[in-house]
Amino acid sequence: MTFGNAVQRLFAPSARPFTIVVGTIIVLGLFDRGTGYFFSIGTVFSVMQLFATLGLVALGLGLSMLIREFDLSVSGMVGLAGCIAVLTGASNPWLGAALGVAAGLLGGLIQGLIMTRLNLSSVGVTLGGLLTMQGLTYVLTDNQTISYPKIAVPLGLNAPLAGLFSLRSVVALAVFAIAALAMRYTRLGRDVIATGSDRRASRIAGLNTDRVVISVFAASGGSSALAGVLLSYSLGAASPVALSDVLAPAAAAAIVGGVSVIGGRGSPMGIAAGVLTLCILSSGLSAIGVAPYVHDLVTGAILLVIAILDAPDLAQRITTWQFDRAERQRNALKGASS
């Protein structure tokens, strides 16, 4: 295998998320210069705590992007589900968690039904869903932070396991594993990719694309709701403004994770790698003493490079540009010699 072929394989869309996360670890390790602040158990634990929340939201949003849609309501669902869990789970945390996740599934299901039955864009429907969920959250909490009385629950969720994980990060990893298996080995997973690649052709071929859209948005709502439940329980409180700004990081994580904005390409494991990249950047840069705004700059640079690499016919454009440039130079030399 030649060096060029190796580089091409490393930066192929399917392998790129894992190349980026490994490259991020190497670069931050070099900046750490052997001080041990980055390569530490505390940093790994911090990364996984961030992953537990951002990962589940990015997974839900990424699934909607796979079918060429965009679920704007994920950030609203995080806050609503967390508040429902805290309000209803005072005596039984399992009941609160179940009701919070059920609210997410129901919210996604309703939005999917509205889109498919009325043939509406996901952006408009989920924007309405986002505003509705935020309004409901403010009503339920009376615009105040509400505390959760069972202190044993946040202690249990945040207790280190093997020094690297917590119970909520293990739950998030398990959800990603289930999603990866479902996408790879079930018919629904293949239908999701087919719907995102060409919905019209899939419908002509006999695929019930409406069912796929509804299922994906229900899964997106459930995944985001689980993130809100775990976060609120782990903090021992719920707030109407908790993680209201999670949408942009989740979208960035999905794109870094190889999900195409035009649908039909991506995987849960790729999304997990994208989330890890952002979490490693956030915790790693903090560990080595870099200013927080650098995280946004680096993330933006990565997204820009990915956008360039994903540009249609990039290689052909570069070749054409190089040919035109060489042609202009030859013409200039001919003109000078004459």
The other form holds:
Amino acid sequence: MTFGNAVQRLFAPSARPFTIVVGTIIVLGLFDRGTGYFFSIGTVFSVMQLFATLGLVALGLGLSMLIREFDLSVSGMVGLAGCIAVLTGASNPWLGAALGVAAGLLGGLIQGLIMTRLNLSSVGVTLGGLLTMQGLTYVLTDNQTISYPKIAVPLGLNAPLAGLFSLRSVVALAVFAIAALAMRYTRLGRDVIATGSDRRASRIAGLNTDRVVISVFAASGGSSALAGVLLSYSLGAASPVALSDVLAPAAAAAIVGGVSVIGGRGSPMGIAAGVLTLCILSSGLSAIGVAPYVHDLVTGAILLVIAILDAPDLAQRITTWQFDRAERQRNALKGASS
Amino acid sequence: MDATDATRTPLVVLRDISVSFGGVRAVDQVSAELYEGEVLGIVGHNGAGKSTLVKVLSGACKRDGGTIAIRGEDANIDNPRDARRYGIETIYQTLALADNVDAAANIFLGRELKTRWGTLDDLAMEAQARSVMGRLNPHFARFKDPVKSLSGGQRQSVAIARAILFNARILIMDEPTAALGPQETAQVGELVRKLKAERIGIILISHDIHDLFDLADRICAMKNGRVVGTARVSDVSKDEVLGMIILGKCPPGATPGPGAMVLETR
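What about the form predicted in complex with its partner chain, after the form predicted on its own?
Following is the full complex, with the preceding chain placed first.
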């Protein structure tokens, strides 16, 4: 019973993402068997490099999921902001970064305004936004990969800090820390959870839910744009086709990270744990010699298990099933003895 | 209407309020008045338009026609925040709580207290929530749990606490005791009397005619979105009020509204 309680607590929605990330490390460690391929500074560094891009996108998408919306435009934002940064930042990288992130904020703001003014769902609007941004990226780059002339920028962004981090991953971690503090200590953070729990109730209770929705989409756009800027700068190039496949991993990371698809549940630290899980799986499986094409299978299986664990009356059904089975056994015994 | 009513300016005047939902007239040309320190009971069957009418006043529902005046001046109420600016607080039938935040946060939803640093002042909010809840439901202790995990009665207490914390001048209560036990219901009755003594105008929607006769000064009966009649509780019997609700028949003690059945013989 106490063991059951402990398991229940470890898999409670608020603790689950952290349980999963620790579990992943333990399991990969067992496969590693002390060879050191998985448990190495190199693995940590590469996990954090992956985290820098996927994390910021998952944070944006996860924030939109917290208010029961879905920002499909995040992957378009990554590409667009990356191209804007490379194109405008040739002489001054700060200017390019600022313009890239500003484009993300503005894109999110416009989408949020359209949704709230016209009472639209996010899926249609952000799907339109995604295609528009992808198209814009192709036009801006003339459908070619554009290289970034300042070689010092990628070198500086990717240089190891304390062996484990790079400037890029430190920036991503800092954004997560700011998001976590904002969710916990500011009015907007509280309003995001309330809006996600029940938008109508929050509105008639006097909350300006339109402002919450617009702020969340602006934050989501800004966060994914920052991911795109950092990625393009650290690759020293921007390509319109490079990053269209970031959406599914970002959504997976947010869900593994405990963000509920029905809104109102989740936290930036949970999302960070979800992203880490996916990055550790990706790096770790490679490190212990699993072929890359198997990775999706593992991630998919974990995601499915989590989705099933979220079934609303799962515990009740299991209890009912156990009860029925016990009864059947009793009846069978009775039948045998008579 | 007696002489004192005629000389006082009403706290709220609703004039010719209409609301349609896709061709259905949920509220049809309804006029009503509410005075300071008065309890106006609104009665009617399900679907008579009671909740929709009060939602117009609380800003949760847009009206298609009609005007609202507060203390004799035209009021612009287009959303719940506007209504709050006029000192209108509402306890909704659905309670309007956000399930994943705690009781104190629900009470302060949309007007959270902040510290000097601009961050949420959870301590101050919880302290105020505790003091208002002490008047309402002294046994309530779960200020830190998400309201999702509270019982129906506890949730209702949170919704009531939210409405009375901010010094309302006009209080709308839509079935405020639906989920409460007898003891808490009696406490809400006490609360209504106390708020009335503080000169607050209260609109009370209830299915329980006995409760209404106990608490209300006047009763307004609605049927099919229209007012059948309005009467002082001393001028009508319970059976006559039931007659207004069920048959639309306006008794002699009541002022007939547009929804009153026209009697062919007298």
